[in-house]
Amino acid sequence: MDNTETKIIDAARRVFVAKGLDGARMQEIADEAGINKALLHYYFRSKQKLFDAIFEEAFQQFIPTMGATIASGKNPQEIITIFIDAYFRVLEQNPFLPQFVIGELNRDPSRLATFMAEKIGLTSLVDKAMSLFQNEGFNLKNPQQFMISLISMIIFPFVAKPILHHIIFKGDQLLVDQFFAERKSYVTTSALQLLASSLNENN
């Protein structure tokens, strides 16, 4: 990736964070990157292509980390803790991603599924995780339920942030910030308790 492409992606991420996918404009991204719109279109023909690049970049940081962690022989509690930390880091750096995924699921679910499987390698990671849950010490009765519950605990607050802001915390941004600052610790504790409960049921 050359310097101009890196500059564009960094600028686009800032604009997407501020405006969301629907609210962002290519001209705004070009201005943020300090280039003209023609050069932006030379690198990325559309906003969708640019967003795909950011989406892939974000999860290419996550997938190798988790693949290596799963293969490392760490105990279940360590793996779950690393998973939560890595997932939160992706979402904290790219808080617009959950809304993008929901939009794509409504617009073209097959395209998103193919993109995540082939470009990001998510299918391979899920297969490794399922194998670990079932065969390498987790011994969970229903690993699919556990995995989806864990991911939901992480993602939902990012998706529902406007609701949290206006309804749960009555527009108090300090309370919202405090909630998100505490969320990773809460999810980690809850997930480890759920894991322990699932293991105990099977022993």
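Keep in mind that what you see is a predicted model, and the values were worked out from it rather than measured. C-alpha atoms forming the largest set that superposes within 1.5 Å between two forms make up the rigid core. Positions refer to the first chain, counted from 1. First, how it differs from the form predicted together with a further copy of the same chain.
Core-aligned CA deviation for residue 17 between the two forms: 2 Å or greater. With the core superposed, residue 70 shows a C-alpha displacement below 2 Å between the two forms. In this overlay on the rigid core, residue 82 has a C-alpha that sits less than 2 Å away from its partner position between the two forms.
If the structure you just shared is the form predicted on its own, then what does the corresponding form predicted together with a further copy of the same chain look like?
Here we give the lone chain, stripped of any partners or molecules.
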């Protein structure tokens, strides 16, 4: 699978993720792919088309696909645990994914409108997640606030890694590693505690 197109995609992903659309250079992508600029333009007619391919792929990875799990009939606590576990796996293998997707979406939010037009399944997934916390046997007052707190606690540390590294952990890489190693279990415990607290209040 290391044909030229794959090499280009891999190189483009690295460069775009590291430098963004504006900061990336076609020459650098070519160098990174071990080819020349002419061939790069032969495979992808323009920088924009290449970027679009990379961004779409990144966006798909970034948006959790939890349809099967939600439909599995498990209870909310189990689903939350599974969700956190699965999402952390994605982020641990693609630590720069959130900053890339979020950064580019902030630079050009119109990109999202285009995506939403295509993907109808996305919003319905959110609906299902919400109804998970608000049904006959389960009545969470602020399911959206809760869900956004959850994804905040998961994603934000990956986005703010330079700040954690230098300011909170004072440049100590070991502390940073330890923090991320413990993060998944900490967030899981916190989420379940928040859920329990919110439900108690409703009684």
